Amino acid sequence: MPELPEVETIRRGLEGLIVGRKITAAVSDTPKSFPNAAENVEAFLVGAAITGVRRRAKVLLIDLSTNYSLVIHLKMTGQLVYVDASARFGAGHPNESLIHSLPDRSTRVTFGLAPSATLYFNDQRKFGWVRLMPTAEVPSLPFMLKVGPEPLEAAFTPDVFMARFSRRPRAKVKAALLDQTVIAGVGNIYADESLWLAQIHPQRLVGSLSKDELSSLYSAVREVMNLSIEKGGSTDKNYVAADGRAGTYLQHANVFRKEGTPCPRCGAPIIKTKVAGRGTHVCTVCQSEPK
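With the form predicted on its own in mind, please provide coordinates for the chain only.
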């Protein structure tokens, strides 16, 4: 599943392509991927202009002139592919659908965009979805009510970060980082990289961290996320950036998938273990184990 930097990369890419365009048609092949009443599609989607593209955690929001929004979750194999006479831009699971003729067997929703462009939502495994709903109701979605604050917003200060983490003093710090109700959008790659940068072992309990350590982790999370967005995301195994190129963040990673190599800070070996049920990469010296 794409993480926050990947979804933000998609948002930025699509924003420059689709904002201002009018939606002329919306056709889907399964209600699972497009669970919307036909009368609402006709009344609030077809004929509407796209006024903005936003992101909340790992969810994309396309706002419409009708005061409705498309809420999009790519899940594991979703794609968004924009095509017009002179350009093609793909984002998501990197299979042939990004470059081959569309629609194809994985196309779930096709949006016509005036004057002569198309936006395709493709999803091989049908786990992703595109929901049409009043923009004012989006914050009331169960997911939106539970998800934590955005780590890169100005309002997300060190004090807010510490307050969120203080709610889980008995949790391992990596588990708390991955908990979307604590902080939005931090996935496995960025948790490992942030903990390495802050020199904190992922098995440390939140309650054992000093104020200085939490401050260091706060800064590390923001630094790692900003760098990943700058590099177009991590691209892991199933992601390409909004212009169809692979994100390059993993080329800059310090520990993720670096097991058996020297730590770039101290030279000790990087190991791979399991924390919070996830593969976890740790420096054996810089990130000392809890006693």
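Here, rigid core means the biggest group of C-alpha atoms that superpose within 1.5 Å across both forms. Residue numbers count along the first chain shown, from 1. Computed from a predicted model, the values in this text were never measured in an experiment. First, how it differs from the form predicted in complex with the DNA.
Superposed on the core, the two forms barely differ at residue 268: its CA moves less than 2 Å between these two forms.
Once the cores line up, the CA of residue 283 ends up less than 2 angstroms apart between these two forms. In this overlay on the rigid core, residue 212 has a C-alpha that sits less than 2 Å away from its partner position between these two forms.
One more: the block was the form predicted on its own; return the form predicted in complex with the DNA.
Since only the chain itself is given, any partners or molecules it might have are not part of what comes next.
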């Protein structure tokens, strides 16, 4: 669920909440979620100050004064929720019930932050992970070496987009969109929304797309991602921002989870199918099927 807009929303929230703070403790009962040597945690994490929060693709990077970083992937159900002790009292918090129930049974790692705050890494399905490593080694991670360009950066021009796609001419366009080595950050929600906006059927093979269609898809991906960041991301079930707040993008979605409802463009019913092994939402009138 956390795709680029969700991770970016979390990053922005965390930046304002944790940069400059000192980590006082890091506790985990789930080695799979936090597979770091205890001695490294003691030496390079506990006592370190947080110097910055970055994002690359769907990966979050929390940089530390020890020149180590926490590398975090939320995968499907991961959350990073910041709770200040003062939020435990009084009303008015954007997600009162969540804040008051933490830690809960999905809490995998608990970070103490001076003077009186806690950062919870929650992950119901344990697909996500937190790793502590030297900041200088992050770019050498296999994922970082292979991942494609950031779609919202200025350097990501239509020409770059087309060059990346031309690497996979025989793939279904949805599979290519989801491939992180082609473009960074697109997941299932924004793949479906972008393809609907560009009026391209997800089964179409990349090699069959015209230059105009690729150009439309380029614009659609950026438009959809930008709108979602503006709305604080998509909250379906698990996703919340760093302050516990839900995102509202799905209220603006045109096809995702809209099966049976009329296409906002032509009125035909949206259908749900499976493409590239994933649940896929299309308007079969606006997005004509291949062959």
